[in-house]
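First, one chain by itself: the form predicted on its own, in structure tokens.
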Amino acid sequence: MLEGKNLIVFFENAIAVNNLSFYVNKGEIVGILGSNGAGKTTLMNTISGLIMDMKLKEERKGGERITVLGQLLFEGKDITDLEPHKRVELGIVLSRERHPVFLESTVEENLRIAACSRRPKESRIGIDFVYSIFPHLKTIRKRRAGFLSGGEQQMLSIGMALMTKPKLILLDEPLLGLSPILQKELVRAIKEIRDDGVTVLITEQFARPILPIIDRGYVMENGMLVMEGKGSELIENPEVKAAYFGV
């Protein structure tokens, strides 16, 4: 479904993502693993297009120069120097980390405006979909977004994200922040969005709670990938319960 080749992502003269080759199945969720700094959300950035707005927008004030190299397949599709919205048409979401909602607007009136380009019936739905994911999202739905907990926002970001009817849902550290029993709750909905038929990609620096639901995963370190297996593999070997577990 989805293919990077040889993917550089240069700010000014650093780099943050380092030749990196990767690939997501269809129907897989997929993780990539990293600390702080490692180039996780560069690389999300890269896949969604928002590394073109942001080197446009560089380049128009004349600031950071980002350059980006290598190729991105989706479908089989060359998409590297595709706008983020088209990317969006062709069902490549991006639910970043800490994602913005609009704080004024009650929860589903966010969920609604996610889905403005939808039919009033597939809002409908979409709507009830998410709240079939997201039980709680149903309880406080005509609450203010703004008076929501972290852990509820980030339900509700990916509840919008969700809206859009992806095909890959990307998302960018989703448990940061959270309580155990929040990230419990979400690594369940993750779980129910994969089987509800759309594929996953996931960057987390939180790797225990993640890695028993993940088909295949990628260590990052540096911008480059250090290591790959299933995930049932990166749980056994010794590397990542030493970086990731502390033991």
Given for the second form:
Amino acid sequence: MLEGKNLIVFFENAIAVNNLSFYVNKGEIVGILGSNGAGKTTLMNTISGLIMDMKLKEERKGGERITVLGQLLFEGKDITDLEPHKRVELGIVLSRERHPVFLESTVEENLRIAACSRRPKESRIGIDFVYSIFPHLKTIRKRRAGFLSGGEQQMLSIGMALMTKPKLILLDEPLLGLSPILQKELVRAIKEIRDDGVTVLITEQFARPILPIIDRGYVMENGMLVMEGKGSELIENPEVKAAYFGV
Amino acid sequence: MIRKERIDRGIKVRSDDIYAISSYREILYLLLPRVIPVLCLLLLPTLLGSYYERVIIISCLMGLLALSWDLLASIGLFSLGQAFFFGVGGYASGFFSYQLGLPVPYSIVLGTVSGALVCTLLLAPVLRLKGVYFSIVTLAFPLFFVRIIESTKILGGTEGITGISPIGNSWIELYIPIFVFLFSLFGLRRLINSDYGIVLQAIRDNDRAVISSGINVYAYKLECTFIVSLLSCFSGAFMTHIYQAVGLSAFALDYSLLPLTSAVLGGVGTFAGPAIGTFILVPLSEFLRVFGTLRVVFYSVILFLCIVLLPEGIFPFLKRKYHQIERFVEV
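After the form predicted on its own, can we look at the form predicted in complex with the partner chain?
Next comes the full complex, this chain leading.
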């Protein structure tokens, strides 16, 4: 479904993603594991196309020059130079790190904003779908997003990504800063999203909660892939154990 | 595949605040961009004749306004009313010189300091505002003063104060603005990189974080406003003595907009940027006088083109080009 061939991303003279090749099959949950600064977020931005926007802004400001090389294929089409909003139309949606939501709007307004590229009727169905995955959001739907807890904002952020009816959802560190109970709840939701026919690409630092549900995983270090394998293989792997389980 | 690479050709050894200078080349590399503009500014007026001497004086005084705008912007307060400081300084020195009959140096110094105090006191209650709210309030301040002077007929009413004693010596009239301008330019550039200036920038970035590290943000803003008012009031006070008159036009919108546009043109937050900006915009508007009433149109078109094509500002652009070599490399 999604395939990256020899992706390289430079931030000025520093290399953030180094010669990365990977693929995601339809209906899979693929995990990308790595410590801070491994290039996970840059990879996510590259896939979702946000990096094109950052590149343009930095160029205008005369700031860091961002260079993207390599090839990205989505369902056989080359999307390397596509703008981010067109990638959303194709069905690639990113839920960004640290749950950015519209703080001044209520939960339901947030969901409606996220669905603004779709017709109102579909947006109604989308909202119901999000509520069915996160029943808790329905009970707080009139509350302003700024007053939600971190976990609730994270749910909302994933819900907003789901509103555009994606084929591939990119989750950037969805479990960041959540309690183990909430992590469990989110992991269940991610599984449910996959069961509903959405392919999931997920990045995470802490492998423990998500390793059991991922089909395949890649391990990144300093922008390079160092390991790849099935979820169950990675659990058994002594290096992964040492690095991401703290055993 | 090819990509463009940037290499810094800057100083090789650089400790905290002291440049470790190893060769004449490095010294020249450091000094040239500073010395050349300063020398130009000091020598050009003697070569150009009295008309352009006047243009340079006005550029320096407007440059002070732009520098003070930039200092206010670097604490996160975007003022739309630089004319307020300018006018208060002008009227204060006019008052001291004409109504109290003080000699020129005293009236300029007293006008600057008392004007700055008045401005700081009036702005103190609104310093808690942020963003567009502060801009609106500062936009209203000059208008407020204009109406007060108009209706109460104090300080000469609509006619203003005329017949203020001139500065007299043309050398003093030329070099005092230049020296004050250069001193504030390099002083402010130093200030903003000192510990004090870092706090100012931090307040712009995230004032709550500054509060939680135990710093009184309000006091910092007040001090900063006082410095800003000093510079702008000096500009107004000096201008009063050059024109030998001060009127309601001292509160005109031009004096609010010129600092802003020159800062945007030159590069906000760099101090050198606004300085370069005023030295482009003020002479430019003089050169464009040949177009008569179309002057403003050409002026706006040039400004528009500059801002669209160089959004980072002239100074950051030049600085980057000076410090970096760019070349293509194969990946």
